[in-house]
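Take a look at this single chain in structure tokens; it is the form predicted on its own.
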Amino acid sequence: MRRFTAIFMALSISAASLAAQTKTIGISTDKTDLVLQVAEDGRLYQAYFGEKLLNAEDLPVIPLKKVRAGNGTFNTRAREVCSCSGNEDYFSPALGMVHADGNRSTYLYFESMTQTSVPGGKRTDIILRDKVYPVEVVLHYEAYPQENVIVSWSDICHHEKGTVRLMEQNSPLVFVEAGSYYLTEFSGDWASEARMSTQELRFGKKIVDTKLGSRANIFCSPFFEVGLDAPAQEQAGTVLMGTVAWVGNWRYTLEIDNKNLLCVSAGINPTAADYELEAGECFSTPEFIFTLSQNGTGEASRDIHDWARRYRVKDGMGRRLSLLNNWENTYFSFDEPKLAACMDEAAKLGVDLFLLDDGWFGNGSDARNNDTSGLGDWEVNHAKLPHGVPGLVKAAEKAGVGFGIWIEPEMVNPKSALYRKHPDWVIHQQDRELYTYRNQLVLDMSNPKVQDYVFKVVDDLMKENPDIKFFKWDCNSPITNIYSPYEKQRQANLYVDHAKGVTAVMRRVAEKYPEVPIMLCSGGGGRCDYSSLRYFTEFWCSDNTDPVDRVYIQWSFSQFFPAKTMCAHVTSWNSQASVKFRTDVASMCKLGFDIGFKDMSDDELQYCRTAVQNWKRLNPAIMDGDQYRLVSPYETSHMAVNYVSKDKSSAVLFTYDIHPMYSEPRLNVKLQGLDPQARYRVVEINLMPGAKSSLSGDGQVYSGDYLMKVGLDALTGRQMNSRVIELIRQ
């Protein structure tokens, strides 16, 4: 988070007098309108959020509309962005604070706004000042034109002679309009992560919340979709899609009044975080990042994808390594040789990278032998390895690929050195029963000595070999026995410093190793934000790698995160599944392994190898091109996406034939995203040695209008069947 106390004296010196009499404020894409407005009252409100007007000349003229009490008429109580609580207002507040003396309210009036340029967007910063309290807050919104996504956030600040108490922590409000709100959430649970289901939103509110600490999206995720008059859609329809960045407890409220207006509220979950806000501190809200598409959620999601690539993910614009993971070959059972084994296995199948996972730390009694022990101790396991990390990546640079390894330095087994050394770093109630999850604790973020010991594990593998080309950072606990030995009295700050020592410690590591790609890992899809994925290249969606399973996490995880980001692995899960369609689901997104060969026939592992050079030749169009959805396996029994490079030379269609019913219908495929003009060449590729393609059309050259209008008859009536067809422009 930003926290920077001169922010608010730089912006209060830059205002110029043009600012301080700013009645309309527009925040712009190429695509969208965000319009504020200071009312009569000399507070901010929002006076129209929707598809971009033509003319700008239009927006300062757009009326706040009004309601009418008792005593007269007055601005609308109902759109003020940063509504605070103990006001007027009947929606949930933005901000809540229980001030030094106890009193409850706050009120916020506008003081000035500057506009600087961002790469990519340009950014407002609008200074809003309490008249009896020293309490200021800075409303930002970046807005990326090209990319039409908005983020917002709220940094707050008091010089009040004593302690604040922060009771709700939101970004900006957002109103939306419509007749009618249809809300698709994200929820689930280990290895089901992300399921998509939608309802209709009526008066009241609709909460969705973790409380979970850390592993925070175990259960739902940070993002939503709401379709304005009809349930979101792929290709059609005005829909909003918005997403919290935050690695802590957060929360989405989506609350709709008498007079049928939505608000959005987006930030820090408050359950048990009543954050007390010491004078001259400054607190920063979450990120909420949000687009408003007129033309459905394919188009919103195109939009995110770009963003985060240019601007948010770690090495955004760079290139994804290809890997095999030991994890489900050998589990904790390895020694110097398997691995060496391993790696030959790596330089075989073609990919970038071996990977070593969870087992290869601790000594003694507490060595990694199982999930019960060791965690935390992070010394190499001189039985296993006896040349330890510096021997491995010597044997992965021998066999001719790069070496990764996998950390866990947040969690801790109480059977390990480092907890009978420091039970004061850990996360515990000392006085009752030990409760854990997975066989281990949560170090204690909050304090920095732990902060530092968290990114030593890193910094000294890396000292130790700067060689290592690849991390794989987990997280598999929630926080359990919710204590701060180092909070001592300030308990309630816990869930967020706790937080912020986490990202502290990613934004140190990255800053550090820019050049170093880390997987982002928490039992699976447990965390998947973008307020980590500035230091972090990739996420593992899920465990369940099962790939009839997968094509339903991996399409609702794509509805907000571009492939390149988002892992997916072949292993031996659902062994009633070929290889090949193994293979081609797992390559839609970011193409890893984590299998061995005696798993496979020869024909698989020459099926592997050529998948794995298609993939890497498509990454122009996979990693860093347009994703169009085409056939929903929520809607189907069958999926389908197809990838475009930006020039639109090359596309790739990927089909699912999951379990269709005998004899269904089936539509043609219709492409999206070419040129039409332009004519491309159909060929099915990964394909079994020895196999033939049945694809109708295979081999021939139609024009791009042709393949978005007419369309390929790409679909099977056979069960777990999948093709992979390549586009090549003429």
Ligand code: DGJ
Contents of the next structure:
Amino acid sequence: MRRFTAIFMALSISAASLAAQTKTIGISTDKTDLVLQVAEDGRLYQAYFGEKLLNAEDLPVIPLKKVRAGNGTFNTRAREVCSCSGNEDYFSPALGMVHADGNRSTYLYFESMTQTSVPGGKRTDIILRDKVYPVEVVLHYEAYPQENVIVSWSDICHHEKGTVRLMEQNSPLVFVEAGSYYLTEFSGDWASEARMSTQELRFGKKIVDTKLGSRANIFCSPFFEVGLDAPAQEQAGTVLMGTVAWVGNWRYTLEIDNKNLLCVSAGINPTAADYELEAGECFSTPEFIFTLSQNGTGEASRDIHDWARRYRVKDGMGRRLSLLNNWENTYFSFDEPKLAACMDEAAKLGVDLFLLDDGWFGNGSDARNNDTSGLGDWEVNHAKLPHGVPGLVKAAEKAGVGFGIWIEPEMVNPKSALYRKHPDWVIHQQDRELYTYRNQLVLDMSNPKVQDYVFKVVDDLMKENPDIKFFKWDCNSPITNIYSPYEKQRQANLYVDHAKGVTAVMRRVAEKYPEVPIMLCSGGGGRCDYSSLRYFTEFWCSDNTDPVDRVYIQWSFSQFFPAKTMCAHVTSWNSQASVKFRTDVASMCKLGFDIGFKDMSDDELQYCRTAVQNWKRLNPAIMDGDQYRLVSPYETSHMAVNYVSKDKSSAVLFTYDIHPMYSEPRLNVKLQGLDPQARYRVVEINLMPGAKSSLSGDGQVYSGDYLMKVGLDALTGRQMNSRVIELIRQ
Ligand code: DGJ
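Having gone through the form predicted on its own, I am curious about the other one (the form predicted in complex with the named molecule); can you provide its structure?
Whole complex next, starting from this chain.
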């Protein structure tokens, strides 16, 4: 039996009494140990990061492999967890500082440590101090034992006589030791987000970052997987999975030295952002959220999903609302009768909400009738909607659905009253040519007045319409031509202060309206980070709703996000694919529709209604259960995934045949996560009206053991064909 109390019995330990105590700090989950040690030189090093040791007594005896043992020993690979600029370390520093007097070296020494409980986990705070400069750095680690997730970040404070410049801003470093390392990264573009690609890492650095400021993740997502000794696999092998929680410019660096040691750092991209920190101010690095799995990415994802639902995402354990959006149905062209018809359609579909998208605001020549004007002027468009938003809320009520509304509050069109009134609220340098993205600019969220304005967009809507049931918060432009009149001489702080301002407003909204679900949207998947998701219930993975592309996109995002946070809508993209295929693909995530009845036959409509009911019934499995990725679209021409409710009473298997080859051999799909002793009835659902299942074994009862070992012959040779198979525990 492992005894945890052996390590740091006392909650707090001072430097003076340190010598008499073990110098080991254990940051542990049920599956992983991260062991730190204070070495003879008083600095803090990583002794171990790996599979959990059975005996806690073994942790303090792990020798530090590389220690700077004093005079005569010069070791450049010492695994110092908060190594700083200007020291002797080989690896790039976690923190880079220019002190007020211009000196660039910082050495941090252990001072004290406290461990406290946080919901679901244990928090460790370690205070480090420089001996020459009045600089204090507090390293924070939160370990969630059951979910095997560790969250780390650092706070930096100083009392120098002048400004300290932070050149590197990362959370504590993590060192990993293996024979070889394989990075899987997630990059892409608008409508092709998060494509997975794997490469072997060799000597030197691999950096993945963004410097777009807002809509930060258009081209790459803030998460990665590193397979140790082999590329990351779904069901086997050791894999480190990590993500940076920051809405702005993030960066992760994977650096291998000449002894093949891997150093992982995650934090802010310092490009044009060497932050100026005044005396008495504190700077927090973004959180680095990571997990180490000994059983592949599938287990790691399930652990992250559990952690996210329980401790991170807004209303993570709550119900999610299905909806009908009008964006692709009407675009900007609508009026009250047209929207009332959409609301009726929503009610007929059986979804919970009607979501009104872009185009409801702006008046006169600034009316938002296309994407060139009106953004920033959040007054309802009186010509289109004479009864205002209250009229729409009432109409939705009458139709029997909730009402949700789209906003993009951090942005402005130059063609708007807001821009003409407050050009100084906008990030851009007025002496330069205007450089817009989708005809818009980014409001300067470092400015508290702008933060108030953005908060008021939501607050005013809610005050006028307390019955609004949902928001979609969009963000379409990166920051261009960066300059802030508000920051004056502190321009270097803008990228960071802007991100902090965005986060502060998101927090304010969530605190005032904790019950209101909000979708994080950024022209598709341009925003998908665990900093924002504290304040958002879900995010829009991609504007690409072609179900074939979506299979890949959803497979990718599911590595890091639970299905209940991933919005997926049935649309008219790829009309070659059946409505059934499109709906079945969306049903493995948070289901919605963005399509008009004019684009569906009666049978298709009836099919969709049934699919909505089935999705709702299966919510305990799909939204709140465990997800098992079974067949990868990256490796085959199919995809299969099953979900099992936490009590294992309900389960569902989704299979998608994308583009099978003629006469291709097909393997049975072996389910996972079922109770092997239990018996489950296999029933194919989501069938088109009048269609009969061709699934062999449909209607039969099998043991969980059989379904997991023998499996079902569920894949087919048909193009863009799907099956939804319910497993009903007997
Ligand atoms: C981009 C979003 O991704 C779309 O869903 C839609 O809301 C448009 N913006 C509206 O302008």
